[in-house]
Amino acid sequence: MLVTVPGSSSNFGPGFDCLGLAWKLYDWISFEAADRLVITGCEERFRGPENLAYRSFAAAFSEKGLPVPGVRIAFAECSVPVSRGLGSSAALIAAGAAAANDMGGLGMTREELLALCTRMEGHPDNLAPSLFGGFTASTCEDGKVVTVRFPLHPSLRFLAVIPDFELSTALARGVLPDTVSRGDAVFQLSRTALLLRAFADGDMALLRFAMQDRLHQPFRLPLIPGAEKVFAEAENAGAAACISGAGSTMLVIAGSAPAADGLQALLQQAFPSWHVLPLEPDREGLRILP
């Protein structure tokens, strides 16, 4: 079988570890029954049992108390860049678990797959959009994951500004404070609530205001040389910007196609070695093809 799974962005400023949006940026991975584990189409270091797609494949069988069968996993095409804040690990985890569920006839629902994968990933913000598609808000408690989808206004346009360097998620999480003040907590709650309405209405003025964040971006921006310039260029053009996930990618949101086109040209000129990529939301999520 062939599994196609979208990459995603999470956080969107104040929606830390909660909000996520799937993109038409896909990994294509095939799974075939075999007498042992064989992984092809990726770097040598990822061809063993620690490969995330295989780990989740095995976890799904173990969840049902079944032995893990041999499998040949072939990475046919991987468009989601690794360690760039575009949900590459979540995409692989979702793909492996979904493939096991289908191949083994395990009978798990998408909600059950999301819960299983969240136990591996630690939080569902990227997993939910990869599995379900769309713009999602998710949380988990006592092993149960709750996710809902929110509307996106069709006028909004998105650009991924992808630097030519990786940013370790562990490093990006390590710079975050362990506690926040009550004032900062209220700040985040209010901006997140406003952000959902701004996305639904395509209200750029509200979106720029609501994208403000005090939990993670002030601490992570210094880890991404050039990020401040991306944010400034977006603001000058009337657009909004945020770090995608933990970085290093930044996401720029414009209110129209002409505005996005202008920003793409400007940012590509400013950062010639980076990749400035238009992104379109994916609304289907993970698919399994025969």
Second form
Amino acid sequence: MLVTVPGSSSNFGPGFDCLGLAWKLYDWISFEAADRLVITGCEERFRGPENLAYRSFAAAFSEKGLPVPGVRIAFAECSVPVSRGLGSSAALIAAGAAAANDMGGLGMTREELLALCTRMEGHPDNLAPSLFGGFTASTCEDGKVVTVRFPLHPSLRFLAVIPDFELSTALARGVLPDTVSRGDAVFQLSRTALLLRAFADGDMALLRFAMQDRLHQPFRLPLIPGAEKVFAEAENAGAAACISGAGSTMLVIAGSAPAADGLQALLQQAFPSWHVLPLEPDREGLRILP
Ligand code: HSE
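Requested next: the structure of the form predicted together with L-homoserine (the form predicted alone having been shown above).
Complete assembly follows, chain above in first position.
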């Protein structure tokens, strides 16, 4: 079987570890019964049992108390860049668990797959959009994941500004403080609430105000040389910017196609070795093709 799974962005400024949006940017991975584990189509370092798609494949069988069968996993096409904040690990985890569910007839619902995958990833913000598509808010408590979808106004245009360097999620989480003040907590939750309305209405003034964050971006921006220029150019053009997930990618959100086109040209010129890529939301999530 062939699994196609979208990459995603999480956080969108204040919605740390909660908000996520799937992109029309896909990994295509085939799974075929075999007498042992064989992994092809990826770098040598990803061909062992630590491969995330295999680990979640195995976890799904183990969840049901079943032995893990041999499998040939072939990475046919992987468009989601690795370690750039575009949800590549969540996409692989979702793909492996969904493939196991289908191949093994395990009978798990998408919600159960989300809960299983969240135990591996630690937070559901990228997994929910990869599995369900769309713009989601998700949280996890006692192993149960609650996820809901929110509307996105069709006028909004998204650019991924993808640096030519990776940023490890462990490093980008390691720089965050363990505690926040009540003032900062109120700052975050009020902006997250306003942000959902701004996305639904395509209200750029509200979006620019609401996409502020005190929880993670101030600590992560120094890890992304060039990020301040990206944020400043977005600001000058009436757009909004945030770090995609843990970075290194940044997202620029514009209110119209001409505004996005202008920013794409400007940012690509400013960062010739980076990739400035228009992204469209995916609304379907993971699909399994026979
Ligand atoms: N929400 C996560 C973070 C995404 O910002 O650290 C990376 O897994």
